[in-house]
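Here's a solo chain for you in structure tokens, the form predicted alone.
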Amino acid sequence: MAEPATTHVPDLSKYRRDFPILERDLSGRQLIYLDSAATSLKPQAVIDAVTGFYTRYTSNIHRAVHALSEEATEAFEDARATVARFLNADIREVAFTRNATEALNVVSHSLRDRGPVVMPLSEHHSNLVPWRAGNSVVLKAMPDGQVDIEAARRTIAETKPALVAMSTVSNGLGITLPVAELTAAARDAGAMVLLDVSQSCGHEPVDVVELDCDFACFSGHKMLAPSGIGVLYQREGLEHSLEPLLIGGAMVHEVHVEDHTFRPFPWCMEAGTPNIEGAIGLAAACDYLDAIGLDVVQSHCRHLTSMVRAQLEALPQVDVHVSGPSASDSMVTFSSKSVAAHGVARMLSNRFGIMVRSGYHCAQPVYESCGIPESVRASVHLYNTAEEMDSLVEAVSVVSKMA
């Protein structure tokens, strides 16, 4: 997405010192981390929040009445409130999961037998494979991997699905999907809407009310938070739509000899001991990002990806797979005409200290359908710089000339 010349580009370089891993060098080379679409780096504030749980009030939640348990319970539920504010949701709409994959499987487990489910071919495997156990209809991709919106509207109208499930930004090729148009088509057909916002959260404002979705999910590890914590949003009024995948402690209200009752959403989704420290770390990440401003983060990332996309497109041995208005603000996917994707990624790491992703990025069907080879994905966050983009392009120029 090209940026007007008059647009102010925020300087976020001062925040780099908040990420201790960036102090590391690799065999004398400065680490350049461009794999945030897979897992982002963690600021010291998040690290401190997690270690603080271990050093000050380690305990289980919701059960005991001793002081440490009450502190842990308060911190956990405060984290839920923070995440809810981050999404413009109510605390009763936000359940903690292990990741977006678990959240998607909860929704699939609950809804896949209630009618057809429609999703774009460009979805992450976690939003494709679980639906195959029911009646799923895949929106075919155009040659560049994007959704044919008119064909999609017709398919949704004819299918009359129970649910339309899609990402806001595809992780495989880095496409910003036409969410508003597909959501409108879903509403016209009487369908519910599920959004995977994993590649949006932490990079741009995400407002579940504005998005008009019934369900949403994301993984914390992609937005500066710890691994092993995710979120499942369910719009208020749909309390009986989802069924828990796991049954056990904490999520039950009462268990008698012959029967039992579950707690209401969201607590019915959190069986057993949850990732307490992960939730606390996720809340710290939300606070950290809010303090900077997600609109500022988005503008910064858009500037970097626009810059590197234009420079890579100028290299004769490189094919950039997505450009123009639908290109992601935070990732660029490309292929070398002479070196396979894994070879490019390995050489960028070993010779230049640049960390990128290579392969199908958990989106193999859209690559196969469009005849696109495995690609290299460079993804940025607030801690990346224009100088790092120049280093990437220079390194790719060298690597792509190798045979």
Contents of the next structure:
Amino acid sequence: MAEPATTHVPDLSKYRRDFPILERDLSGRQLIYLDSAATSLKPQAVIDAVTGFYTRYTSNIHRAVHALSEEATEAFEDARATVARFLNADIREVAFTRNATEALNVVSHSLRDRGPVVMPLSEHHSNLVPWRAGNSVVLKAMPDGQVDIEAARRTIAETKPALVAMSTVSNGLGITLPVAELTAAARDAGAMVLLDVSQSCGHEPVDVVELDCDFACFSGHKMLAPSGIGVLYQREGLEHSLEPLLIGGAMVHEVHVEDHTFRPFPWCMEAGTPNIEGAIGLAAACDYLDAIGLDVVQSHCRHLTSMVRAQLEALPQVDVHVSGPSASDSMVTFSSKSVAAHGVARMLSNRFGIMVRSGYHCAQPVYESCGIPESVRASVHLYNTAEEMDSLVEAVSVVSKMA
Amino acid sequence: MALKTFSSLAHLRRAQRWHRARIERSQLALLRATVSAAGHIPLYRDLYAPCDADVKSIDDLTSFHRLPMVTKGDIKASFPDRIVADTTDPRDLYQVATSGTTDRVMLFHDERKRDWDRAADFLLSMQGDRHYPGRRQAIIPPDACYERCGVDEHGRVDTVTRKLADLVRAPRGQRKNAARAVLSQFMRDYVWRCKFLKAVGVDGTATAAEELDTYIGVLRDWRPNTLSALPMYLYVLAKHLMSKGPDGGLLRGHLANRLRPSGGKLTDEMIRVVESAFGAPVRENFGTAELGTMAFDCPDSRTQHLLGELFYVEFLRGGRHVAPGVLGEMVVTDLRNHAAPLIRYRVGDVGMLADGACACGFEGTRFSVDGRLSEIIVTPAGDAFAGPQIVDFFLSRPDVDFVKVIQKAPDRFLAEIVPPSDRTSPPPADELSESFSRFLGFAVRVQPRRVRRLAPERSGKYSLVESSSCAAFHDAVSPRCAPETTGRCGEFLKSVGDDERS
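For comparison with the form predicted alone, provide the form predicted together with its partner chain.
Then the entire complex follows, led off by the chain already shown.
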């Protein structure tokens, strides 16, 4: 959430050396990575944690009693505890999934037939499409893509949904959603709340108790962790709300000739051999971010995005799509008036070594509804610098004049 | 067995009255015998060889102190054949599980060591707890302990009858063990009259009032002489009692005569609350699964009296012995386990020696245990704060009911706080940071976070402080010929083998 610029801007430049990929040059140009909303870079601590599993204790978990398996099991369950603390959750509330998409599908699979599900139009496709199989109600977007809170309150009150599902930060346009207001409206209507925190987790403190949500999910790869690991949080007390999407080994308690019983959440959601090294890497990422301080990361990213947003807005050939209080702390979306988004992104990469995203960012409906063309998205993380923001603005200025 | 146990008990009782010089003479003789026994152990042979340590040349404490230390990790890695004297008859050995509650086998005791253990337990009960055979005792074991303690998750307990049935069914090769189990169960049920209650469980500090009332009901009806439980269990029950009113709903003073925390330490603030709520004194002892009962506290000085005929204890920081009253890492030598000795063994606890003789006349080694090594917070100036001190800083506030403190960076802490029921938010961050900075003596930032509860670790125990600066406490502690422990505490703890962490 955009707030007045802080008087103290933390200097995180010392952490850049933790990201070995930043040493790479692209055709003689230093890499500038501004696509962290799609996936983040990985610090050495995470790389070491994953490598450590491969080089020191590769083994399956929860099964054998030999030393490697015990070590791997301990590391995997320790990872669950670390992630739980990162979210202010209990270990019994945190299941490992492949990513946020899988987590959303698990919830959708279990809940979509229990009543209407309400979600903002600005959601990622993974939080829109899975609900279409049931009774879904989409909250219309205002011209800037933001949710109309009053209209949303009325819709939720009238619909009396089983669930309100939303992101904390929409990746499509870079909007911070009014989560507290929508959650309050959902609670008033007796609905459960699901939060996709993929774009805020790792950028700011996420506290599931403070957020007052029933479910939360995120992908590890957006918060410095490996790909293929994500988290589904389910609030304690909802143990029987979700049904496993996959059935298999490790998630069953007993299997007899004619019947079987499942283990409780979260283990019932982890059929088969899980992504052990991914979970260990995710925990390493949590530890790494914790050691820096998520409030520090948030201040840093907020400073960078507010800076670049202001500079881009000053360019006559550029439209910045979201600004003001709705603007995300971690990304800026914009379009060139003269060059299509993919063209801008390609040229930024080829000519300036700047990696940005272009297109609809898996949120096509909100773009169509608001009449916004495909955009360029620059998203930052703790490893980005003010100098990189200056380079981006300068490069965009050059590229936009090319048509 | 019984005769040897009672002759050992008599010896231990006599040794409690020895004067200092005699204790030291005896300990040196026992140390030499133990180190000599280590000459038959592959682990120690390999450990001492690079240091040119000659087990026959240990003629005073100075030469003993030059021996390298061993960690739990060393012992586990050497299990089973490299920690046993090659002269020992394997049939004489009993497996010992480390970390008490996690039940991982790591060591052996022989029958003689077991006699000393039993004698120490007797002495602890009678002299430490004033708990004599035939008096009732209630025990609430940790979550993961029901197999060892004979109580399952539903509160069902083992009985002598059941053990006798096991004995009848046991195949020939297992009858000796089955017979021992019958005897142990008999001692437990009819001599020590232990009643096991089921563990408080994973809801931890948020355990439902109705469930806590069942414990209170059992205690009220059974009225044990001693209630033994994890420190956090005692504290949770005490808080629950206090919620019933100033006199604990007329239960104060009617639930147990003595309270004995086991598997951990109550902080001073917790002791105040627990003693006040139960209306009974807290009596602490110290021991570990692999070592046995080592010491018990004396009400005259509230220090632990070491059973000096069984153990030798050192306290070190940075590889040097610390003076009485100064916090140090505890290093223990078991003087009676010659089958699988533990010599200069790093137990993972910290504490400090007490100076001089006790007011009760005891002239042996006295010390206090001040928490786990992994909980030590070390300031940039080198000052060390033990875990209980950190916990008490928070617990002494009216806006904190339960707390867990995690050091995220040298100057940054996360405080997971369960506020009292009449408050919904934790203390403000700025105010907390300022006062904690004053307490520690350097500027820190505290992020208070409201949590629903503190849950136990997998072992069933509670860890209330996680330090990232504890490595600074034991750097250059020279457990080997060269220092081994630098860097993060996590890595160090793997070498110490503290597998009770979650």
